[in-house]
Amino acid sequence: MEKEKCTILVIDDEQSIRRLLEKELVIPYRDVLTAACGKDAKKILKNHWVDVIIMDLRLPDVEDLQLLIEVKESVAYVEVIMITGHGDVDSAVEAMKYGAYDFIQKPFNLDRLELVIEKAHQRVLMARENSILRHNRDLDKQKVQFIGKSESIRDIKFLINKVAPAKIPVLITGESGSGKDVVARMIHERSACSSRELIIKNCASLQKELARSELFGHAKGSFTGANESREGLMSYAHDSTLFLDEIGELSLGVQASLLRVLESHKYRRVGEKQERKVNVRLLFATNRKLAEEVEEGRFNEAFLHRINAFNIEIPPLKERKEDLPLLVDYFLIRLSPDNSSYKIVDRAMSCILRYSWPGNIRELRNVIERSIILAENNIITERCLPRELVSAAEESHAALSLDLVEKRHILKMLHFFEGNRQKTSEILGISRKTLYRKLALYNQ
């Protein structure tokens, strides 16, 4: 059985000890990193996934047990072995109260150190495995969820819980990739028909001439190629929920037929005169501005009024960036192979936070999936991110910096002229209207 890889960080201000441990501890499945002080150790921990730390009790730039305390608070799944001198046994025992795994006295026995390292690593692996098992168990218990804690997402979850038990149609709007399908699944799972399968169809994938047949079914011989009768999605969704995504892609005639279903709970298969009753909950989604489509004559106004009785609008990801860390963590867990744990460095996370995400959650998912493939030692750096994403994030950051410089200069001039906006606009070389607009942006 192949050994699990172990990364060790040795922190000691004595170069001879660092060199000795680096030489003696390296074996095929193990990496050894070294740091001479607490500052260097913190840099390494930001960019590397470490399993076991061997730390000198006395470091030149760290007071007492401060580094141990910081490591145990901020680094997940790590065990710390303290190196102590003869007179530091009491301090080593104190260190174990703060989370150290064990301590080794100088001059240390390498065989005993190897044994302690192996036991510490096994403890790390066990803790990580237990965490994964708990997480998977929790996921099995959970229904599908919309990830986020921003105010807009809290509002959406409130609306979902309110409308789910009702039988009225729901129109879900938002940009492509924003999570409209997740909202539809949440509504279905919280409805009275949750025990039955949710039927989903993207209307953009329907051939226009066959859309009516796909939705309502057809009788044998009703058109060329109809060699046998066929049931449609409406039949399959009886006593359940039918979610029609990209509803704006349907023709006006099919929209009128769906309106009849909403009004009378009846439909006809293509080629039949007899109406069939159906009990179906209809959910719709679109990334189009349907009111504009109505004005252009491309969407049925009566149908829009009927499906828009209850609207849930999903904001684009760029408007709820406070949810990005949660979404990143979610995808790192969901997409990681073999339940591996991945860490994303601060600079990469900064790029993710500054990017505008035109493709919304779908684009974020794809980026995280790509980053996991490119990650080395399970560490995701900015080099794992698409080049265009990093460039766009840097440009955005530069633009924000320029805006901040401009703001500071304008407010400084306004203060110099004691609030006189006329003189301020003249010295800045801008119109008073432009000055008023900028001050409004600054809440001044």
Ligand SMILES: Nc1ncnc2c1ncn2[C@@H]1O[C@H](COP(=O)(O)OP(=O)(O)OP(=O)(O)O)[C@@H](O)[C@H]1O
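Residue numbers count along the first chain shown, from 1. C-alpha atoms forming the largest set that superposes within 1.5 Å between two forms make up the rigid core. Remember, predicted model here, so these are calculated numbers, not experimental data. What changes on going to the form predicted together with the ligand:
Relative to the superposed core, R362 undergoes a C-alpha shift smaller than 2 Å between these two forms. After superposition on the rigid core, the Cα of H121 moves by 2 Å or more between these two forms. Once you line up the core between these two forms, the Cα of E296 stays within less than 2 Å of where it was.
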Given for the second form:
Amino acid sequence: MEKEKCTILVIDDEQSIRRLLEKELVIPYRDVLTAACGKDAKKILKNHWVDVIIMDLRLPDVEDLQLLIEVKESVAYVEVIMITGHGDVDSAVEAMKYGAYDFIQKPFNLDRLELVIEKAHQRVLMARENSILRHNRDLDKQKVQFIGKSESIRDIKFLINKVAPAKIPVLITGESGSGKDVVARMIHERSACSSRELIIKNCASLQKELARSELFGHAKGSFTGANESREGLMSYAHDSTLFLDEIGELSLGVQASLLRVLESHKYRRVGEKQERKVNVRLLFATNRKLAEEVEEGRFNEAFLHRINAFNIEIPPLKERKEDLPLLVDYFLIRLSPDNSSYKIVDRAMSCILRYSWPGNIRELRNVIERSIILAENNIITERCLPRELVSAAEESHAALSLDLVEKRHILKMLHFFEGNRQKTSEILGISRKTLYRKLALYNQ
Ligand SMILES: Nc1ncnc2c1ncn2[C@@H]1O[C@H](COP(=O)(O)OP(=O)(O)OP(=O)(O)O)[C@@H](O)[C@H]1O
Ligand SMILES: [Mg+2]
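Requested next: the structure of the form predicted together with the ligand (the form predicted on its own having been shown above).
Below is the entire complex, every chain and molecule, led by the chain shown above.
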């Protein structure tokens, strides 16, 4: 089996110790980074994936154990080995209470240190693997399903099946929560590279200065903090699909580089001259109007034309209300904690049908999840729905009533003519008598 790479960060204010460890610990498959204080260490941790930290118990710029606590809280999958001086055993034990993996006393026994590092690294790998397994299990449980029988959903399913095997880019648009992720996953699942992992990146989560490097990777020394070369998502997604969500967040420069990938299947790491080849299927999503972004000069026009060649537009849920009963049934089954069945009363269902669902399917899912918790005897009534939803649904129902539209219009006109009933009745084309009758009805 290929050995997993291990990156170690040594944090010690004594230069001799940093040098010694750097020299002794470097072997193939292992990188050693060093920091002289807490501040430098945090900077490194922001930019690097570190597996094992070897940390002096006492550092000049942080209180004892403070850095350990912060690291354990903020860095996923890392083990910390403390370096302690003579007579510091109590503090070392204290450190272990805060999550340190082990401690090693100065002067070092390098063989023991090697052993401890190796064990700590094994533990990191195991934790990471467990989390991946757990994640995959969760995903399995949530195997994507695209529920809906409205005409628009049927069209989308048709498009997905047609476009999936082709390697062309697809732009998926639609309001937040409307199912863009679901469509992207379905395209990948039905494509020739479905056995490979779909790589997903939300561009809104990319730090502006690091976006290019995260996507394309960087060469060692290409910017401050780039102490080692790093691969980007493009290389991880080789022979697979890369789904870039919220594409409108990317800078024009990065958009131009993505256009190059689409046109020539080539990209360049930050700080490198030569181009690399990549075989990747790109999917994009956004809830912004990219044509407007182009007009505002925030989006590259050529790039938009290229990705817009195949666009799947998911309509908001309020425009395909005929899907609601199916979706409600689906979520009632899927979200049922003990596989028991739930029933929804007609009045609750009609609230659901009347509501406008600004948060789309995500909102519906949350509402159903909540109602299952509140249901008594597995029956979902209006009382299990959020109050805002019930009242908004009632309002929209009222708004639909002609009487109310008429009332609003009459009162608006009356207000416009400053209470002059003669002019109001003339402009409305009704007799004054009728107007009086209606106003009496409205208690005016
Ligand atoms: N047609 C559908 N059938 C079943 N579940 C769906 C459907 N569409 C969306 N969902 C579910 O609704 C939730 C929101 O969908 P998704 O994450 O795909 O939305 P999105 O458009 O990507 O939103 P955002 O713009 O916030 O990223 C998810 O839990 C998803 O599984
Ligand atoms: Mg999404």
